[in-house]
Amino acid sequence: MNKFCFVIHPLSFEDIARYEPGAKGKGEPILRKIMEWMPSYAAVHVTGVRTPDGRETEGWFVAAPLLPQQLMDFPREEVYARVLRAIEIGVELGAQVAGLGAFTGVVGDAGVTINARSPIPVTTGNSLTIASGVESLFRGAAEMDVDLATSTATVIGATGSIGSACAALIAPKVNELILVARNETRLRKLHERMAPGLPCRSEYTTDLDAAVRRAQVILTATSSTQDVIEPEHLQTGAVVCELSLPHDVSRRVAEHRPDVLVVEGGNMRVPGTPRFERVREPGSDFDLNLPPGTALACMSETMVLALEGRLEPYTLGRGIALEKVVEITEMAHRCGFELADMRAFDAAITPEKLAATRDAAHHRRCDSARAVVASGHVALTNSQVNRSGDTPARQPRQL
């Protein structure tokens, strides 16, 4: 049986309590200092992952306990050392392939240097994340009765490895594609490289708000630690798939836009009877902040490589070959991994919730149409009154 390890880290100050329950209630300054000196450690023992044909794998989630902003701000060599120590702990436990979770797969050169220094092959898991994200976006569009063939799609974070690959996979299904990123030079070069081969109209912009307002379907894959999409940006009935952790979509969307469907795109249902047991508290389960039997797609890619005996550096760097996205999707399906049920803002999207979202979009469209008709009627009435002479239009003042 091949074994794996996967490097994890808390995504926010609130998230630290999932790792260390004793941290709950402590202030941010002390938590930040604790994260600075806390060494990597084995946090979760993963068992029960079994394919339909009986193959099994076992693994460990090893914590490199730094917050996203710390991973981005600390000296790169210090971050590399933390991540490599986490992988070494996995190796000591028997792991033969390693995955990089969340910001550990973003920092520096997206896993290339870490893989070169690691005692075992490394993957970022981004290939399966891309596949699950695009599939989730298309599923959400179907549920909201969005006609992709006539739609405009916006990809936010397009210059990243995930965003650019997602854009290429979305383009054949839509009428227009808008690429969005912060660095205009990199964005322009990406568009110049992609545009000749795209089967739809395309453009690029750094104006995120304008690009979101024009789109019926939106995929976001940024490395931002702040909210990116706000409720006032979105069209009625829009579908947003987010692949980012921390989340890119403001929670205000859930409160103020019941007519918009937001889905988390990177969740997979794990085959078998998976258990995620806390290493330091045997017998208690680690809260992945996901439904039972579900894991992130990047975690799932690492498990798939172990199950398939593909002990190799699979997804690394800023450019991801679409052939690998197709291949890992086929391997995942062969192993019994499936797209998880729809979910957003850390809660399940039930059939009732989905129906309510469709209804809210329908009613909002009807209200908008009535408002347009009413305003047109008022304008027409005023014009007729002026022409009738009953209420003459005001004449310019004569001097």
Ligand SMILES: NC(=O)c1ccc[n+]([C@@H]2O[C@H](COP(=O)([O-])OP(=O)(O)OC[C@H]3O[C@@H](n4cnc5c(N)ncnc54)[C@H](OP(=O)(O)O)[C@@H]3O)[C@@H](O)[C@H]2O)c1
The other form holds:
Amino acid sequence: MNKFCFVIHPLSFEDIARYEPGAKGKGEPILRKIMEWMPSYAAVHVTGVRTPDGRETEGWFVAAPLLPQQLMDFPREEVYARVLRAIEIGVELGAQVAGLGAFTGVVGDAGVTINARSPIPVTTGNSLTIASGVESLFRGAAEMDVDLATSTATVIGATGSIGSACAALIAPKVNELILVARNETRLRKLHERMAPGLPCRSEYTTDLDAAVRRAQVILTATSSTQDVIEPEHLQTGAVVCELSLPHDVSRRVAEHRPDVLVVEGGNMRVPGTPRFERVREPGSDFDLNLPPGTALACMSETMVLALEGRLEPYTLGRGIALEKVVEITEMAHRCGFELADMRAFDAAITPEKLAATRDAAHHRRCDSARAVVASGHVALTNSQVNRSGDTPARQPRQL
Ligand SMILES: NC(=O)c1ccc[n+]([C@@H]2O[C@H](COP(=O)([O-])OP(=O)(O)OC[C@H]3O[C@@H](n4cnc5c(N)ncnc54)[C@H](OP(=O)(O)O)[C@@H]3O)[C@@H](O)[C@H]2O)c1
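Alternative state: the form predicted in complex with the named molecule, after the form predicted alone:
All chains and molecules follow, beginning with the one already shown.
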């Protein structure tokens, strides 16, 4: 049996209390200080991962306990040293392949240097994250009756490792693609490279709010540590697939936009009877803040590589080959990994919740149509509703 390790880190102060229940009630400045000197440690023992044809893997989540902002602000070499120490702990426990969770795969050159210095092959897990994110976006669009073929898609974090590949995979399904990030030069260069091969209209912008306003479908994969999508900018009935960790979509969207479907795109159902047990308290489960039996797509990619015996640096750097995304998807399916049920804002999206979201979008469209009629200027047609910024409803399509 091949074994894996996966480097995790807390995304927020709530996460710290989940990792270490003893941290509850301690002030944020103290926790931040403790983490500055806290060494990496084995946090979770993963067992019970079993493919339908009986292959198994076992592994460890090793914590490099720094918050996202600390991972971005600390001297690069110090961050690499912490992540490499976490991988060494995994190796001491028997791991033969390592994955980089969340910001440990974002810092610096997205895993390239860490892999070069690591005793075992390293992956960021981004190939399967890309595949699951795009599949989640399309599933959400189908559920919300969005006609992708006539839609505008916005990809935020488009120059990133995940965003650029997602943009390339979304383009063939939509009418128009808008690429968004902060650095205009990098965006322009990406657009110059991509545009000639794209089967849809495309443009780029650093004006995030405007790009969100124009889109019926949005995928967000930024390295921002702050919210980037606010409720005021979203179209009626829009679908947002959230891959960023920590999340990009403001919690205010859950509260103020019942007509918008937000889905976490990077969650997978793990085959077998997976168990995530605390190393320090054997017998007690580690709270991943995910439904039982599921894991993030980047964790899943690392497990798939172990199960398939592909002990190699599978995904590294920015500019991921789409062939890798296709191949890891096939390997994951063969191993029995599937997209997890829809979820957002720490809760399941039940069929009732979905129906309520569709209804809220329908009522909001009717209200804005009535407002147009009441203004007395125009006779109402479907196309005018569309031009006013809303999406016409459609029967679900097979994707
Ligand atoms: N769900 C999962 O399983 C999973 C797996 C792996 C990674 N992730 C998460 O996915 C996200 C992206 O990872 P990555 O490896 O693709 O990172 P990356 O290569 O560093 O790319 C980040 C992208 O975000 C853009 N960006 C950063 N801050 C922004 C802001 N405030 N507004 C707009 N764009 C912004 C960057 O461009 P500019 O700097 O020019 O703005 C860049 O295009 C991270 O949050 C990571 O933790 C999730």
